[in-house]
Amino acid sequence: MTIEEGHEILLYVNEKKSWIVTAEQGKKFHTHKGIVDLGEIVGKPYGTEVRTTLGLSMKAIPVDYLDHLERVSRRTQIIYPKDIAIITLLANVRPGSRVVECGTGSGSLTSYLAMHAQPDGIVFTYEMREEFQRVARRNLEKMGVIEKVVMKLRDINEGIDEKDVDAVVLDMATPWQVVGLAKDALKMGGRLVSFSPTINQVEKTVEEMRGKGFLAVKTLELLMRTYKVKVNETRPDMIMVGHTGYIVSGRKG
């Protein structure tokens, strides 16, 4: 597989330093360690070693979804990948799923839901703030899933247009206020999943879900610890991301 004109590539130095660039004749990429002529990469196979004018070595490899997710433009705090993955699993999002999401934020969770719902599914995402929606749209376009997302600029508390959906996913300050609307929108057995940073939000959401007759209501927190791996020195990393948020899930019964 060779690098074509106009294609995005990842210039990889190490796990802490890499850049997404576009292979293009006459275009140069500047780093603090020298310059790369991006035209010289066109026509070469992926995996080619590239050197800057100051001798920094990097590999030219294909760009994938996670590369874009790590660099998503943001106006809000994005949900971490570990939480995005378990939310998508708990919501049972799969090819063909119809999903309602609130709020869109920077679109990181939206993009993952859409990726799993494609090719025949769709994500309807509600956001109140136009500036957030503009940023999210650009991110979704970069990640190649914009065609599977319907973006709505409105307060979800005013109502959910969609009916008989497979899942409702909430990332908002007052999710308990939407539980009744979510139940009306869900098909029988459909799943509601909510992400909240504080436990008092969880308490209100769980009580409302139980009061509205949701089944199998559960709450979890997912912690992830990374490791430094080196011969005779392997140990957990000294710094880790601790609490990010709580996830509540349940089914319409």
The other form holds:
Protein chains: 4
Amino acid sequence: MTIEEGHEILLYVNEKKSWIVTAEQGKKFHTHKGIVDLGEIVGKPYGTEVRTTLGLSMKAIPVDYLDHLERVSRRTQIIYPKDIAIITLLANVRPGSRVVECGTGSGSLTSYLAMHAQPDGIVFTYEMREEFQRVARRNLEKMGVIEKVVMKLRDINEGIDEKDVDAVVLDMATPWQVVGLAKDALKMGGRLVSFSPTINQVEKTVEEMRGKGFLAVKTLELLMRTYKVKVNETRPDMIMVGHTGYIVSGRKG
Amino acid sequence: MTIEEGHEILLYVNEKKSWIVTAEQGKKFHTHKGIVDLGEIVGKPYGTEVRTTLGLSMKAIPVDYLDHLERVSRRTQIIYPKDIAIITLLANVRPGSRVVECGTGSGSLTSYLAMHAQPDGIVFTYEMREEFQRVARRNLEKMGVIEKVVMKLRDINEGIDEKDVDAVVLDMATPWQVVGLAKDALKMGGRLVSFSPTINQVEKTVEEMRGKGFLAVKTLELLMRTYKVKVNETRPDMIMVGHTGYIVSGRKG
Amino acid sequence: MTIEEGHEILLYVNEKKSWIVTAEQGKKFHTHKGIVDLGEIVGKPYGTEVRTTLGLSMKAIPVDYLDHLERVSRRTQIIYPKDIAIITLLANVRPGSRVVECGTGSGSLTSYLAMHAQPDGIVFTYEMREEFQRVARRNLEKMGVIEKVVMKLRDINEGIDEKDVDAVVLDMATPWQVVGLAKDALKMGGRLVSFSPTINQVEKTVEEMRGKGFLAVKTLELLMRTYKVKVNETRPDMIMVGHTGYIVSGRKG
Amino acid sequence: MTIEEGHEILLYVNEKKSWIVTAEQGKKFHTHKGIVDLGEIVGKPYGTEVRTTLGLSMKAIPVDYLDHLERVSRRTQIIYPKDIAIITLLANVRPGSRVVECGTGSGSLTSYLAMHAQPDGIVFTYEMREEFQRVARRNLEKMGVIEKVVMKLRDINEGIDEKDVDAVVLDMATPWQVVGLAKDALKMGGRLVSFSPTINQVEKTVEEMRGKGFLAVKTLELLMRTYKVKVNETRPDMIMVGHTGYIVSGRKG
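What would the structure be for the form predicted in complex with a further copy of the same chain, rather than the form predicted alone?
Following is the full complex, with the preceding chain placed first.
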């Protein structure tokens, strides 16, 4: 595979440092350790070594969806990949799924849902704050899934337009207020999944889901532990994200 | 939606008890608390209440892929949904992905990869033990993804036939022995993800991946905590699965 | 050291199986794999190997306090050694401390507090249920700390008799009701530590402690992970105690 | 209780900010928000409110051992209170215990062992690095336990002078090398406890302990989760110490 004009490239230095750039004649990229000529990499094979003017060595490899997702998640710190992955599983989202999401936030969860619902599924995502929607739209475009997303600038409490959807995914401050609407929107047996940082939100949401007849209501959280692996020095990392949020799931019955 | 002859139905009693049955004239289903006439539910709407001869009440709801996945995972206890979800994310598997997997095991991870790679992607899965392959094939058929899976009864150490695949996923005793072959099979920038229960497997695999030039080599594990949620009695469950396995991921560079 | 008549002995088979017995002429001990003559071990050195009539091999070693504590904790499963240890630290209990405890329960926490408050400190322990107090008394006698404990059969809500105590330790269903009484009983700067299984108990207790002017109010919990360590097979144990309780601590100010 | 000249006082602002000072005529204490006259607090009751020249309010409460321990632990970050507490329990250290420790480090673990071994027990602590011993000595003096500690400036690999000790506690880079010496120093049934950050140290130590006939060899680690408790906003803290070290314990048999 050859790097062509206009390609997005990942310039990889090490586990902590890498950048997404575009290969383009006449453009330069400035790092803390010298400059890269982005025109010179056009025509080279992927995997090629690139050096800055100050000798910093990096690899030029293809950018994929995950590169974008990691960057969006890191920037907003709202929802982590570990949570995105399990929410998608618990919502049973897969090619063809019709999904309602609220709120859109930065669009990172939206993008993953849309990526996995394509090519014939779709995500309807509600967001009240225009600024967030604007940022999310840009992220979804960059990640190549905007065509599989319908963005709605509206308070979901005013109603969900869609019917017979496969899943409803909530990442909002007051999920319990939406449980009834979610039930109306879901097909029989469809999945409701809600992500919340506090235990009090969980209590209210679970209570409401039980009251509204949801089945198989479960609450869990995932703790991610990362490791420093090196012969004779292997150990978990000292600093850990101790909490992101609780995940409640259930099923319309 | 109406239950039709031949439909798979979930008979749901509570969070701990539910069964997958087939609606069929003339068939009975025996529970610990009486018998259900599976013919009588034909023609009823989904969500209908069903009662056994001894009065046990249950809901009849549609079966989906996740119902099957949970059952397969629970039975074999080899790989848990939390791990399946994050492995799929880290391998960047999505519609269209071409994935190599080893070993097939019970087919639960295979099914999730295939479900998310469809409609135009595919999973090539290697397994040495005929008995396992046979069980996995049955599971994949039941889950409706068998057409998106190529099953190979072979030791992956003898070689990987596929080239330029998007991802290689390993869930085997000696993943480090396959790192070189995986690199050859992967496209530039492609993802290798390996799941192992012991820290010693992790050390060998990470060492080998670094030696073979993989980029962004990371190790993590997920701990899942489940909760009993009830007003004024909310607490984590006392018994927890304390360990399933470590996940190593990296990228061909 | 020689085993003498009347000594308590630990007969140790392996990590999972060991018994506390008393060396005594004419007595036999029955195991699932044969009989041990407890008279024959009198006069032998500690560390000696003992064999049952069916050939099961065990070591005869001295019994210490920890052997008793582990047995009591395992039997009642109310409070685990990890929690006992941190509660004692957070309550700043050490030789000379005067401590109020409620409730006594099985006496395992009581015994640890008393063991560490001796020789000149003391534990005043409140318990409403006579049956529990009776069991606890027997345990405290067995562990050799009964003389450092004053057992009170009374509802602590009716009042704490002691004044100027160094610490108050609560392991009861409604700790928040006792916060005011605890404050009156504590010396300035003294420590209040409360152990509760549910998050709702924690919320009420923390709220009450803040309202009553306690300083440095903190909440934590400890998760204990045990490991199977074996060359090339090292891993955390699969089954784990996922939750015992939350610990709230603060200081009279 | 009245604050007297020369008393150590804790000036407490909030959970994150407090200082240990000495009440003394003619001395001032400078904070980021104004000055406190340390002479003016002499003669006031403990618990009194103190204000800086800029109006910052604080409480003056008695300093206890735990205040010192927390400060030493925070500064060196070598061993945390949660680990100190469980090590002391697993080593069965209590009034009267004779304990060997290596290395001394900053003295925080030493101080806790000595505090709990007093009045008639003692801690023999080995340290090779003079600088560390000097710092530790100062800490032990400040914490009031120096008389219960014998400090040895020596490589423990050259031999342990003590015999028939109740416990050996290791917090050093190569604990496995000392297992044999520890066995010789311990009384029959005595406890060996070792703290190590890497899993490789654990493997070697466990292997050696089994080889030398130690009984009940166990490995564990404690994860501490702290909580932000507030009505309707209760949740675990986001940043967590993900790893401190593994603890191996066993018993001479």
